[in-house]
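Here we start with a single chain on its own, the form predicted alone, put down as structure tokens.
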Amino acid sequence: MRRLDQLLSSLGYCSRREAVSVVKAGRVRQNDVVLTKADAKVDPHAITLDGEPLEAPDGLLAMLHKPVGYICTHSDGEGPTIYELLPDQWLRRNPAVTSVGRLDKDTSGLLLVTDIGSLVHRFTSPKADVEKVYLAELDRELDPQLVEIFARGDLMLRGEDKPCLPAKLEIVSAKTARLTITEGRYHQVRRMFASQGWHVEKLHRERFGPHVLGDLAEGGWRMIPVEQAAR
């Protein structure tokens, strides 16, 4: 059970002060009974606001198709951010919605966003072993030997003292490759190719763990049932 005004505020519908007016207006019901007190203890799953169930009362998880040019930050002044692509109400939730890991400004594709801290840790912990799949377009034809080089687990990146974990490289066409990694080092995919003399001209993430971007439109988002995160 949760206090009603705190619940509405934490889910981004209004402030706790504004919740008093929302309740007095008869807009909130529990099991189809109109509530009259903003400080009432309620079951979040039994509440409706303006006839609609509350959105993701147990926490929010969604996939976002990040376009090139957007950055993964809440800070202003650095260019358009991924949060501009999300509903305003999500940005008023407490805890705040954040991205699970990041994609750099020049990389497109699948991002997960959530307000569940345990999910952020689960997907980004070095021990998580979560697969990330990228489609990369290179500046010149690929050498089949890269498949073995990336798979060996001894590839060193400049400025680091530990080799990359084994990665799976599939050559899709002469200048296009699909790379599966389980780490999240800074600009890792670009740096892996650069270490062998290739420049990544386009980079797109297709999959993050069990979640696949599929046909989700660029700039679009789709809710994921929180229980699916346990799969």
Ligand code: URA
Given for the second form:
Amino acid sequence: MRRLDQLLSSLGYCSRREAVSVVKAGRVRQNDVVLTKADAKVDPHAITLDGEPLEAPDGLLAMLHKPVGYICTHSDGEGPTIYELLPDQWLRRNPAVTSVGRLDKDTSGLLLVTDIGSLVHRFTSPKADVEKVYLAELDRELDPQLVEIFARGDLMLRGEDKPCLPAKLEIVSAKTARLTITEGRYHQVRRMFASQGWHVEKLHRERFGPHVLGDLAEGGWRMIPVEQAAR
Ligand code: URA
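Now show me the form predicted together with the named molecule; what you just gave was the form predicted alone.
After this comes the whole thing, all chains and molecules, with the earlier chain placed first.
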């Protein structure tokens, strides 16, 4: 059970103060009975506001198809951010939604966003072992030897003291490859190819753990049922 005004404000609908007038206006029901008190203890799943169930009362998880040119930051001034592509209400939630890890400005594809702190940790901790699948377009023809080089688990990136974990490279066409990694080091995919003399011209993430981008339109988002995300 949750206090109604706190519930509405934590889900980004209104401030706790505004909740008083929202409730007074008869807009909130529990099991179809109009509520009259903003401090009532309620079951979040039995509440409707203006006839609609509350959005993601147990925490929100969604996938975004990040376009190239957007940055993964909450601070402004550095160009368009991924948060501009999401509903304002998600940013008014407390805690606000945040991305699960980041993609570079020049990378497109699947990015998870959530307000569930434990999920962010689960998916991004160094021990997480979550597969991330990228499609990379290179500046020149790929060498099949890269498959073995990336798979060995001894690839050192400049400035680091531990080799990358084994990664799976699949050559898709002369200059296109699909790379599966389980770590999330800074600019990892670009730096892995750079270490062998290739430049990544385009990078796109197709999959993050069990979540696949599929046909989600660029710039679009889709909710993921939280039960499905193994909390
Ligand atoms: N590797 C990169 O180089 N960039 C990304 O955005 C993600 C992985």
